[in-house]
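The data below hold one chain only, encoded as structure tokens and taken in the form predicted alone.
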Amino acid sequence: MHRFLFKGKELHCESVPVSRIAKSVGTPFYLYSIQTFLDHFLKLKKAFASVEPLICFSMKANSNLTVLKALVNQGSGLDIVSGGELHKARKVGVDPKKIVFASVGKTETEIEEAVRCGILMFNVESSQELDVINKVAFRLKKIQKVAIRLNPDVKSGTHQYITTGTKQNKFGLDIGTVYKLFMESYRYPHLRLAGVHMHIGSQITNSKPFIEAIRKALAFIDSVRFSGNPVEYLNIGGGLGIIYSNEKPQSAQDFAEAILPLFKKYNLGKDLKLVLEPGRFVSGNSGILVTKVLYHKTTPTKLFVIVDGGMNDLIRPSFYGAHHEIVPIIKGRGKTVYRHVDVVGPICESGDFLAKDRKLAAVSEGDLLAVMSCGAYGSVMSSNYNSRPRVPEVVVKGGRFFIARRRENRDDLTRLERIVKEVV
């Protein structure tokens, strides 16, 4: 599952003791196992090898340049959702024909940058967006491939904030509307409506919602093809769940064995190309957040463990009520009694917590804790709230560690600001 393992009493990332890294870079910090990223990506690649899919890692899960470069070197494409992510994708040298661009709110500037770059396709969310892409492609004298995002109205059984495939969500278009767009493709002479895209949610732990959604998508593709519109691609998005606590998600092989039979009448890789957009599945268990215990605080009803990492560093527990396992970096230091505690940070918000009512080995001031499964939607969702510098990202490969993104300093907090003398 991952390469964060105890050797003796101490947690290691691959072959490096985590405490050694903490002593060098300070706390808090994000720590990534590069080999774990590659393990998970290659498992997915192997499971689907028979149909040669385009696998585009979802940058919104983790956009660290070193991580991206390691995946691209193994043949990964990239799924982007902004002009900023396009900029980072180009920095790591990904083949533009392995870039797909999602997002419900692409600006004309972002669209032009992507068309100029020569990306494979846009995942389109509205007829108005089609109009803008067509206009930009006309201006640049290009023919641009697009996929229309189909909302299959399938419940994924996950948190409401990461459910994206029901009719109540802002994502995609209903089947009737998408069919009409394909039938009126002549209205977009500088576009090729080449694919169908869907993404039904995130942290989905079983194959049933995927099977239901894919069946709907294939039936739709059949109807569109019958009407004379070739469809080259089916992009089934991402959403595969991982283990945070007691979940029992499907493996890459399980997933492939569940969905590939749905395509038995298609010549996958030839007349229909499959695209996958994994994010959390590849990155989630590939990283941790390391934080240090500052204080204990006891009230008549609670015991708080106060640490130096806060909701600005990891917002998922506060935002989603997400569960992350928390373990001491060194086992058995001090008492071994377990207590129900809240692990909280220094931010001036009641919502600033990493865990609530958690059974945790007794820890002392100065002890290090690992917040597990933070490789996805961790650093990418961090902020400077309370004017806190964002923390570094450290990568490990084998027996060596490297700072891939330095810790911000206080000058970074004011680097883009100025005091407007005319108003003070």
Ligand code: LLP
Second form
Amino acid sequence: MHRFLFKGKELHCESVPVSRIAKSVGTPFYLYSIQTFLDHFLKLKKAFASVEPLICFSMKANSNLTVLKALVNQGSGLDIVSGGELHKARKVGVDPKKIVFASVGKTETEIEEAVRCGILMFNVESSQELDVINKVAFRLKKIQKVAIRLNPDVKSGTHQYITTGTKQNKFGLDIGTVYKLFMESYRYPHLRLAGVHMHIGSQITNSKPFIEAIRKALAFIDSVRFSGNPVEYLNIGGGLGIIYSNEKPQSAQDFAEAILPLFKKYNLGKDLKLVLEPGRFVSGNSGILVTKVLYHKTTPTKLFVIVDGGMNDLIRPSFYGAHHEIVPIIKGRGKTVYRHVDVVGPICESGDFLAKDRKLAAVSEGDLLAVMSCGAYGSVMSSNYNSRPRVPEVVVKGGRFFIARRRENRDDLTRLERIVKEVV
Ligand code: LLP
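To complete the pair, please output the form predicted together with the ligand; the form predicted alone was given just before.
Next comes the full complex, this chain leading.
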């Protein structure tokens, strides 16, 4: 469920007509319903309430400060992946004890910043990384908690680019290696090997792969505990799928009911703490991209609707062949329906499309289209390709809208550059 609904003929975000916002901020722009973020976060929180997990919103999906602050105010922690995300996390005042830090390539500087800041835990991806965190913690006279990322080698059935838990992937370590690291924990006197982390992929629509991975992780935890190492945390990552078109993903409640029985003997919430890192589940359906039709043209083989938003604004269709519903924000203007239309942007690439061979209500120049389900991996993956300024992010709460990130301007495009006199 989300709060982008038609009232009469007009698409609204919560109770604001999208056309009103477009008139004020111009197009293209990202539009977020703050209440939808909160609804999804709270659904997950409620479904798992009995075991009081730490839910760390995965801010790589959407790192808009207003969005983050709204989630943090509801008790969310944050899953970060870089020093930049740590910086933004601190800006929104999240309790450092609710920050977990994953990345296969954390630099020593990033590690030092995170240890200094007192984050809860690193999700560690290699033995060399353990050495670096141990060295930094020693230097700073701290004991740092870490979880080791286990690669459980399960197929999650999602797009190959967003599968992360099979042995072909760069993520995590195999069970044997993780076991060895736990057995050698004495080599890291400034670390507490406190947990096991997993993240098996993204946009996973059924619970089966999670169940398989969690079973493996729990069997692993049993064996590590048997040899005398307490394991306090199991972080099962993110990955919950959402509806883009006709998927039928598990709900938060389904998910909790499917996995919680696996933990029966673990006294979850007390002897073993659960950490979740949802990104898309919370944010995916909470945002849209609004774009304007510039032209349309018919070639002997195709009909193209050319819009002012391109692959630099939303790369998911080009990059993953991802499907995003596209709807005119005013219903019923065009009586006819295009059957096989490509909705394309202004970028000089044939891969610059938002939709291919799509059925779409006929549109005219100047009409506004909503590209749905763009709240996750939308704005955060945008770029300045073709020297296009990044588009603004607008938030709605109830009946009001606010610009949360302004549109970049021409000066922003050249701000970091200089013409090097010595070479011209
Ligand atoms: N935890 C870790 C360690 C992750 O790597 C990710 C996402 C998440 C949590 C959150 O996953 P989610 O709940 O959002 O599925 N750009 C791609 C998705 C890449 C996901 C990367 N990792 C896309 O647009 O589909």
